[in-house]
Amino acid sequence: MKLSKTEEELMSHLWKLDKAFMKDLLEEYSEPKPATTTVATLLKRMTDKGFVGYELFGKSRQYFPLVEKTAYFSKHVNGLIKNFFNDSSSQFASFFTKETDLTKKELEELRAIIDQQIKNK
């Protein structure tokens, strides 16, 4: 399942937050800040997808996400390679490589960490 672009910025918070409740939330918005309603709307969509879970403290709820960072992006990125580059990832690399404008030193710590990559398989 799928974060919705003003899901994943909320979510974005919490994963910098690691736990928070609704006002610590909100300050991590810039101005201006969304209405406390619109932010407890997407919550309440976030727990049903299955992405955050919260624990009462009296009327209060604290918020944690269920889905770690790196396995959220790695799904979507894999999805992207298989959409976009016929399941590829050469193709992706490729097109990354020559797409972005990265720098000679971004493109040397690029080919530092096939290497290691390599060398760990």
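Note that the structure is a prediction, hence the values are computed from the model and not measured. We call the rigid core the largest set of C-alpha positions that still match within 1.5 Å between the two forms. Residue numbers count along the first chain shown, from 1. Compared with the form predicted together with another copy of the chain:
Put the two forms on the same core and the Cα of residue 18 is off by less than 2 Å between the two forms. Here residue 9 does not count as shifted, since its C-alpha moves by less than 2 Å between the two forms after the core is aligned. Once both forms are overlaid on the rigid core, the distance between the two CA positions of residue 29 between the two forms is under 2 angstroms.
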The other form holds:
Number of protein chains: 2
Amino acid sequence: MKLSKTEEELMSHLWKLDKAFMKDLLEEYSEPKPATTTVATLLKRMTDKGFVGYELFGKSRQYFPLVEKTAYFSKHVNGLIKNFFNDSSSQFASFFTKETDLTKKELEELRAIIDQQIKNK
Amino acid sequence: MKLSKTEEELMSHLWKLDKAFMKDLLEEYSEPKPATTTVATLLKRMTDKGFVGYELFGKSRQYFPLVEKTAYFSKHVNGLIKNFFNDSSSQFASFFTKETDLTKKELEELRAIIDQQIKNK
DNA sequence: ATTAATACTCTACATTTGTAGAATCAATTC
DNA sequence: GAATTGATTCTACAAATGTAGAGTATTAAT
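Could you give the coordinates for the form predicted together with another copy of the chain, as opposed to the form predicted alone above?
Full complex below, order starting with the chain above.
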């Protein structure tokens, strides 16, 4: 099962906050914020799909993600890669670094990470 | 306007082939292949959305992409990044290189590319 | 010519998505 | 204790998606 684009956005807020009540999630949206009922519907659907859990606090719910961001994202990204880059991660990676506009500092950070990984191979 | 997941898959075939007749596109699918009418519908919708064009060859059409893969992908990826990594490309990049399982060779390739890019900054 | 195969359009239909009002129930405030 | 606020569920509904049959036109094969 997967999330729709809109659900993903909400999910990203939830990942960011880690635990959150409805109102916290609503606050995360920039204007124009969706109606509370809209978010409620989304949360319900996401709960049904098994991506979100909650703990009751008195009468209201504190929601939390049931899937790791990285886990979800890996799957997601791999799908994209398969589709667009005929399954080549490195092709994708080089494309990515070319396309997204990283600053010099970011690039250097990234190189450091890569160096580290090369060392571990 | 954007493509749905299924449309994206078809689009990836089209990008790969660059120009293709219906049957060529159908061949690209692995089993179980969709019905020809399904692909035809998809192609029509994608044409309507302005992602695909075609040239008539006698009675049938040779389809071709009207959007660059990289252009489309940039937009796509940027949306994801925004959602999942709070707008930080470098955060994404480091995540990506950690998560996807690049070989030593691929990593070295990638480092070379990055070095190149650092030089140009 | 008759048939068979192709490509395409039209139509169809169940699901999913995006969005939110109305109603309900509980908590808080005046 | 009456009214307001907040969270949730129910209901609704249009648009988009996934999928493909039926019908039509055209070309190729026999």
